[in-house]
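Let's start with one chain on its own, the form predicted alone, as structure tokens.
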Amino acid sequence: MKELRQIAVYGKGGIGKSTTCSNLSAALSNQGYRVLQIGCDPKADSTKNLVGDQKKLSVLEQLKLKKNAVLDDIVTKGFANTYCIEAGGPEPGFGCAGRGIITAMEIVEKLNVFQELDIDIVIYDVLGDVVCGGFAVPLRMSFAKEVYLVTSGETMALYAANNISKAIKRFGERSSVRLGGIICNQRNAYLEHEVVEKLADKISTQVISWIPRDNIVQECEMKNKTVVEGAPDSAQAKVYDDLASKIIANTNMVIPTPLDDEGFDLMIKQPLMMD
């Protein structure tokens, strides 16, 4: 039986998490693998860069409708092959948004998807703002194994992900939980490779991609789709490949060392003076 890789990307909301999950989904089914994206932000917009306009009801809306979902109710085959799966979340001031990544979790196993589509490679599109239990599900119920966190050079990314490597270590300590490395998705902020660089040296890990800012993403999102499949002979393009075949090969995965509160505003406030 192959071995099936499941990633967990988390960072901060608005910082390109989706952006970079659904290039690096799509980089890596091109590479020749079977890949799956399942987004467990309650906007069930993960996808949408890699589904276009064929985007099906999320895991919640689903079930609103039917309480026997089938795979092809939740399932949509995107662009170069992948797989898409949204977990969807409670309207705005109802219920626990995190509630839809467990329900989603739960109709995954129950529907045996992994085995079913031979799935290689599983990327789940986490929000990171707060790592409440609902967002947490893919490292508490040890469904990744992997974790990369995606970050800029501005403060409250960096804040965010510091804060999520509190929770991968909790998890990592009694589990299998481990943390691949950063992302930094490049904002051009102020010594920002000097403090993404000294962050992931804190925490006890490395800078596995820089993502340049470049105005082709935005073209091809105003068109719903990824750089891979909209502008695939671009720079931009071959650094989502790049990152994908950084990950396959990745083996340096590590139970982090977060900074507390004091280290990390040190850091911030001294990025070139910290031992």
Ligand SMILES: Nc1ncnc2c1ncn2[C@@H]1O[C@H](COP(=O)(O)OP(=O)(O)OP(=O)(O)O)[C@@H](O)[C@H]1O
Second form
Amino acid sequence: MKELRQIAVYGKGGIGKSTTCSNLSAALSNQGYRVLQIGCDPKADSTKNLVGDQKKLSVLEQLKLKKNAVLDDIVTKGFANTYCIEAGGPEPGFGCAGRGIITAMEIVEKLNVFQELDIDIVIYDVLGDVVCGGFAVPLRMSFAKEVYLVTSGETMALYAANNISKAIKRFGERSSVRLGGIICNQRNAYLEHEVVEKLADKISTQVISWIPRDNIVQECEMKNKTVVEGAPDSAQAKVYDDLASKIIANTNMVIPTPLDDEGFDLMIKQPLMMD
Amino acid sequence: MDKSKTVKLSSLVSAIDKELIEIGECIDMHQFCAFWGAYDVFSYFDDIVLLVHGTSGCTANRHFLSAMGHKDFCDSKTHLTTNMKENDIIFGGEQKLIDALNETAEKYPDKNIAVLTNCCTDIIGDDVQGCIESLPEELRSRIVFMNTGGYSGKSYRDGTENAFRLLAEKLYDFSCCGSGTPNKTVNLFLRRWIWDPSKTNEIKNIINDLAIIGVEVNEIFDHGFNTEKLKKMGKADLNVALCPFFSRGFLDQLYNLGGIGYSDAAAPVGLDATVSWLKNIAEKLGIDADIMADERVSALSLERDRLREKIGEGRKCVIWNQTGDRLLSLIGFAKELGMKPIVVGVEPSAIREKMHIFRKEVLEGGLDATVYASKYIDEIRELVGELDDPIIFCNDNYFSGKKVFRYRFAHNNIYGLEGAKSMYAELTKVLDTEPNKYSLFLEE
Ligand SMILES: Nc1ncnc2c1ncn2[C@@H]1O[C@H](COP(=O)(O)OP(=O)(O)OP(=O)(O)O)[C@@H](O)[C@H]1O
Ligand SMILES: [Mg+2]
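Form predicted in complex with this ligand structure, per the form predicted alone context:
Following is the full complex, with the preceding chain placed first.
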């Protein structure tokens, strides 16, 4: 049996997780892998640039409608034969989104999706932060073993990345969950390179990719496309293709060493104080 | 006896009262959480229908709880729940609640509706109050709501007393308070979880006892109660409760809002406690009665003297009872029989929870005993082994070859003269029979 790789992508809200994930999925698919992307976010917008105009209900919307959803009800085939699932969730202010993720994952498991679709790589795109146990579910036993943190050089994004590595550490100590690296989705923040490198160093990991900020992302987004699909010859598409290759080849898997709040504060300020 | 494990009950109560002892949140294992307390109280009312917003288990279990039934009877009333499922937990159950409220209101047009929540609803934070506020006034005015999720530490007592308070605020019509001609009548609040035939018996006995001081019963707070009866309670001169723990929230409200006082005497368990109980009521009502001159009282007093002699002055007794108010009753009972009580299995959290009773009886009233701080069967057996032929008050016989007074409060006479009489008779029987060589655990 081939080995299934399951990768979770975490990071601060709005940092570029979904953009990165869907471009990564598209690039991996182009490289010949069978990829499934699971959006673990009540917004259910993770795979929108892969599926284009196709409208399908999220797992939880399906659950609302009928008790026994089948595979076809929840899986959409997107660009380059990427498979896409959205967990979905409640409206803001109602119910329990964390419980929603748990239930959605249970359904995915029950439907035996990975085996049925003969998947090589699963990518979980998980909402902003590990806000409760529900959003840590992709990290628990039998789900994702590899985690990537998306951050920019902005303080709050770095803070979230450090925070999430606390959860990875906790799970890592009792299972094989590991941190594979930081993906820097650049915002051209002041001393961005220095401070992101610094964080990677402090938490004992690597920066696996520097993704430039480029308007081509928005241009493609306007057409509901990833850059890989909408501008395949662009430099940005090359970056995502590169990221895909690096992730495939990556063996640098660690239990991170997150900073405490004081240490984090110091790390943020130090590069700024150098001159 | 391991001296490091003994303490005076009064010192323990005082330390707990002054918060010198760290006590974790603990829900009384005998009585469960606030959900149950509130459920019990609202269930007394025939004109209130209960709707539980949450998962259905808590409601369904109720039918089979032993406390909810007795011989040939189990709780077969209709209990309603919104029956939350996975979907409702994820997406929120508010719409389901609103639909259920409308449906309930339609099905039971003459009833008020009490909405309770259980843990699931509380965890996901459904805005129950908001849902009720959004309903039209005519429906809203029929609904009372209590947040009773037990996981957050709300105890059975929070449940009963808050339900009582809510009832008094919402349903009680205070207009007729004081409208009765002062004629020495009282409202009687029974203990909870009492069923027929014990209940009818107990009511009859207490009415007889109250007659000694020339007092009559106006209304009885009992199952099958309703808002009309509640209103009529206003005609009484005083409220009296058999259990000082149950209904206090209600009594407070009836006093604060309706001006009807209440007797705060301890539970009438044993002759002494019954006499003080009656005395307290008589005093509150300005009645001058010579209780000791009553024939039944003097006859029982002789009976008690005989038992006291049989026991032997200063004999040690070990009391194992975790529910605070009963513990105090049994200490008083042992003392009036000349025994020296050692109490075991005391839960500090139960004392804290019922502090108003402990403060009154122990700190102010001087009721005291030795506490042996253990709840482990082996340690208690060891203690019992060291004592010279003690009497053990315990619900089950864990002590083969020992004198065990196994007197369950449930389904037995305990209050008033008849209660004392039955308890004396049972204890006499224990002393007159060879102790059982079989216990619940071992055979020797
Ligand atoms: N490298 C980039 N260059 C330019 N724009 C980008 C880049 N990455 C992301 N964006 C823009 O940032 C916006 C937010 O990105 P995205 O939706 O991927 O973030 P997210 O982390 O998934 O957010 P959320 O936490 O809300 O799910 C997108 O609309 C996208 O246009
Ligand atoms: Mg996203």
